[in-house]
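Just one chain follows, in the form predicted alone, and it is written as structure tokens.
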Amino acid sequence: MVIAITGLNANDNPGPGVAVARSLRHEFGSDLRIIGLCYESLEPGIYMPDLVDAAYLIPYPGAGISDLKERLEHIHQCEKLDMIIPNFDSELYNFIKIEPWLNNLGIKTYLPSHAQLAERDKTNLAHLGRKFDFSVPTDYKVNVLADLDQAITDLNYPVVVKGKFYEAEVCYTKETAATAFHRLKARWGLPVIAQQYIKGTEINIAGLGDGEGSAISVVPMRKLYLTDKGKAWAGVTIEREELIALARAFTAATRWKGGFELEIMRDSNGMLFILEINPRFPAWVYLTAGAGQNQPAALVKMAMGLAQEVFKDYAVGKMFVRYSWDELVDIADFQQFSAFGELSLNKFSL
């Protein structure tokens, strides 16, 4: 099989490219051939040539679904594409828009639908949470900055205020917040969400659904080390089964198809909050591999028309501990990637 990945930047707010590469070859090994598809020429994955066999750069979701198709069928001629895994939610839409093209051309996604994107946004979250009866904290809509003034009145500090595709701070003064919002607008766009600060243990929920009702995995993951900007660089499988039922409800309730991400907090109630609900897989999915429910490998065997059975057990306790690793790579292979937006790994030795 020849699959492509997205996400594969790896710094302290990584992509999932990387881990969906690693649980890849974890499955399938030699067998696969993983093309890595890339916004920027410094995008860590590019360079390993244990997960990577190619790279080719594509245009940023903002360039349109235009541009996209034209590079996809450049790549698709030099390496024949069987599947296709986004991981980036800005880059969904268009591709799940793209999606009966990538048929046509024999290359098979995995994805949710619009209506379903759309539904889990962090804009919508409230109103999902009212639907399904979920358990979510309130949250305001952030425009301009008296929105803000309003959402810290009605909330208290401290505030959760949230980029619309990714980031979040917890701020404890009003110049923070505007501060937060302010930089989160010009980097993400509007709205920014201003939302109810939940104390509490954050778990993590990794999730495979397919497309009917069912989960067909399920691994819930506590945070052990988070990074400043509130990303797990530690973590432990945990044996809870209200998380598991959680998800499940949630697959049912949406009928989500591929993968997901539940943020749970856990307040000193015991009651379920969920944060944020991410339309694809974690940056810690490899951790789901190595417990015994390879998510990425479901999905692609299911994307394949394959038989999947529910996973029923996955090990407690299992633990990673993410860490830097300098990849040595020479200039040459840089500035042949940044000149020309391709690069072949099969010359490297492993």
Given for the second form:
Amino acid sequence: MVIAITGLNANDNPGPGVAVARSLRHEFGSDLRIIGLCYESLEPGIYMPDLVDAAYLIPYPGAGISDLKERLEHIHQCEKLDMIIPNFDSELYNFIKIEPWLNNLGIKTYLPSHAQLAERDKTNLAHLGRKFDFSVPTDYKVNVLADLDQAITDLNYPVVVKGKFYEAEVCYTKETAATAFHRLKARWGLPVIAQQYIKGTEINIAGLGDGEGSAISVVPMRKLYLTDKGKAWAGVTIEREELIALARAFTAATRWKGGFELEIMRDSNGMLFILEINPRFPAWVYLTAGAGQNQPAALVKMAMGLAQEVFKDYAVGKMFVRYSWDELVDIADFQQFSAFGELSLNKFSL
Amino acid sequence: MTIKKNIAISENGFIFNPATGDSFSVNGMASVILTALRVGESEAGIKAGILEKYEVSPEQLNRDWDDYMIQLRDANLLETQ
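Switch from the form predicted alone, shown above, to the form predicted in complex with its partner chain and output its structure.
Whole complex next, starting from this chain.
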């Protein structure tokens, strides 16, 4: 079996690709050939031979689907792909768009629909909350500074200023909010979102929906250690029935298909707010494999039409502690990937 | 005082609350009290055992006990009444 994955940027704000690759390797071993699809030549996952067998450069999502299809066609000719697992929010629209074309080539996917993708978008989260009776923070779409002023007047400080796709800043003054707005606008485009700040305990839930309303897997994780970007550097699985019920309610309401992550804040009254819904596996998804519910592997089995029962149990108290690791790379490999956009880590001829 | 049923207490005084992900380290005496509460011993019985075994006045023990229970409640380790 040959599976291509994206999101191999295992930096301090990591994409999920390396964790997905590790989960798949954990389940399928060396029978599986993993192909990395990368946007830059220094994505660390390119140079991890135990996880990734070969890597290919692909065009940025902004280049459009025509360039993407052309590149994937070439990669498919070389690798005979069985499946692609996209792991970035920003590329999902294109991959969903070309899903029928991929299927015609015999390449399987397991993705939500465009409507599902849009419904959980940050800019539509409040609407989703109202529609399905989920608690979500109040938010405002900010396109110009005047919108930000209005949002701050209504929300008060602190206010969370969020990029369209990624990143968020908690702001305590008008100046820092304005600076965050300009920075996030330049980086991720409009609208920027101003969101009500909820004080509490941050919990994330990794889930896998079957597209029919069932959650095949739900694993809640409490962040134990945060980076300055608010990313989990350590976490532990927890048991809390209301968290699992919330994830199942989300899956049932949206009939979500594929991996997802709910970012939850539990306030001092025990109320659960959905801060964000990510339409793909989180970067900590290998913890689900360690806890007994290997979500990436289950997704592959479902995509391949194999039976996958709903997971019942997981290990509570299973921790992850992320670490940095200096992968040593031959300059020839870097040169090969930079110049030709292709690299075989098994040194097979490409 | 009842310790929540799902709280994990190890012999070396490490406590893990699987509902919140919080973990704590406690000293030997705190661990003994937690374990005793866990198996259903009464407050009076635990205190009598401590007074018999250690050189501590009942007043001091009561003060320390109350302080400890406040900490346990704040740490969300006690069943709410």
